[in-house]
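One chain follows as structure tokens, the form predicted alone.
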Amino acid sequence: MTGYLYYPGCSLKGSGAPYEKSLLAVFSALGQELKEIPDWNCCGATAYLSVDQDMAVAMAARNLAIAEKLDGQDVVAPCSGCYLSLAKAKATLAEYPDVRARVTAALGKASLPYEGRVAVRHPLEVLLTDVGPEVLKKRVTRPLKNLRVAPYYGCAILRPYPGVPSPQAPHSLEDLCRVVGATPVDYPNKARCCGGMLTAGVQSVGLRLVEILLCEAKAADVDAVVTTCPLCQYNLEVYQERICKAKGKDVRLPILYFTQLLGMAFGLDDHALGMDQLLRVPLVAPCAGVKA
């Protein structure tokens, strides 16, 4: 059994709970151990850097220092925002000696020396590189035939610290869809921003960005959108009815996590994958193992 340290972040313990359930279920089915980092703290999210750089880097780096103190295994961060925060903190400490001096001094006072030894990784990349497509294919018991999927990466795992290979022309989600027998469609907006927190702060702008993504997915005649980010999943799912009523158009689509898609193909129980916790419209594609 291969082991990784797991950093859930705030989202996966809250609104992104279905992501956590499906992630843990899939990794367990593959014999990949995820050991949650004890006493982890909020990564500070991406906005905190604009408030206090040293504090933002220290908040994220504290989690990496705890990981180093354990056994130095790679840290898997499924939330795109958390992945970006941890990766950015690691890069900042490596590139800027003055910031590193101040941050490591602060961490040292808490008996958490930081050396920069652990890697920060996204689970999509881990599944496709460490586990590999062939092993994933062997675990598939319910090929998701005839399921048309719009792969949606969002912004954070593609730049500036890419969490998947080929950030300028990503194909990892497409590769995963093919592994489970689904058909990834050409979705030009796959790296476009979902609006992030603008759906709460400047709602007219945020909802317009969500509308564009959903309309383009509907135009592509897909059965579902598959994403890697809890905030993207939330925005694309929660605001569908509001957009339908405001714009007089049907933009309703299931918005799934890539780990749920993989778990469905593995034949895992819907409850174990957190499918019953989504506010989704039902999948209606005539594919094996997918309930209409």
Given for the second form:
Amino acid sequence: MTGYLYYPGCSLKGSGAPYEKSLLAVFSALGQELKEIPDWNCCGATAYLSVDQDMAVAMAARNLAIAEKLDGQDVVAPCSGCYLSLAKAKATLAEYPDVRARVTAALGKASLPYEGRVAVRHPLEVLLTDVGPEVLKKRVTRPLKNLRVAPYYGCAILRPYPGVPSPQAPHSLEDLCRVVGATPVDYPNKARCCGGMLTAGVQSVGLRLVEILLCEAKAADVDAVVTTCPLCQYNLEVYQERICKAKGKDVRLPILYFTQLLGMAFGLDDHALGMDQLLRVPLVAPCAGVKA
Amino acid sequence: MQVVRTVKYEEELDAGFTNQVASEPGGDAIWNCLQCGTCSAICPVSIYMDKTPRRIIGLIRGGFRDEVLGSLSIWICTSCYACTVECPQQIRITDIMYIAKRMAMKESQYQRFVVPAVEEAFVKMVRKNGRLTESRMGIKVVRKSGLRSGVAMFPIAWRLMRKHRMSLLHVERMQDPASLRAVLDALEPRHAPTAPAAAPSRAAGA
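I would like to compare: after the form predicted alone, may I see the structure of the form predicted in complex with its partner chain?
So here's everything in the complex, that chain up top.
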């Protein structure tokens, strides 16, 4: 394996720092190389698409063009939003020749020819497909027994360009939970929107979506919710106190990244996984019991 | 009491609007709509919209330009793509929402809403730095949405800063943001499709 190109995106350099830490720690523990794309730029997110489509596509495609210029390895985009932007740009360029003509011409002026050769992938799928559950299981030194987990996928890695198998009934996070010895609960709203940027733009609506997800997880009596996206993680985690206060119900729950779950089971150091940067950690945090 | 007409005459509609939307990438399947309402049913935020997704599609088909571009619905859409994958007619409703957003942006039919103002600020920032600095964006959101939201956000920002997940000093930027701008500037701004027959601006509200 020649390793992967890593597209961090802006969130992982900010509020999603624990995701970046745990992702890099887990990949390095597995001997998989992640090479950051040099001088990558913002994927454009949903905002650029609301302003100008060609530019939104060009933003995302510039990163893919750089990846092509390197070795053309698969691009791993841990942020679901970035994953979607990159995948959507690739699909748009393949489907609409006029957009492709304009965008490739612009990229060409910056000596970045674009052919659409690189694959865009989410690390959850990379870990389960390329590395495989068997190898992951072998690396587990601290099984997370008795940990009940709500698997939460959100939207962007499922729709409309599925990054994990069976978008209508995804099971990758459940598979991962079983690998680490945790118990995935039935979480019917696992593919429901977390509110996305609405928690900033139209907060009353955004927070209601968050509340629904948290209440459901709470009702399933879980120890933690595990996420695949920095925006989902942020939305579910930071507004808990406010929802508690406004609605008079307890929705406090640890919200983990799937890479942290995996890292905990690998026996990696809490600090290396960014566990200390979460606002709330699960009670069964492995640091307490250490050594299985 | 003043009596007003609440139904539009056909001549007040914009007959070219549907074609304009349909000619944009992602808008092509709009003619297939059966008005079944699956989109509105699956949408997690349709209950907060002034016009549900099904109605938005219907209004676009009918040429109700101002009603669509002036609606809050297009800015409530979180872009979760639930409607797009469920539509039995393969209409990319999320993409159509984006087309409407771009047209509304261009025609400035959005001043009363926070979301588009925030998105415009987002675009400005990534054009300048090549990347987004969440804390700076947060400050912009708070400034657009008023003092009360700022007061409410303060404890959250404080907790994140203490966890080193937010910083007021650090600015996330590319080594060479100009290399991105060179790509963007090589493109002609195409906020919205150029109208086949530019419709005269109408005063009639929604």
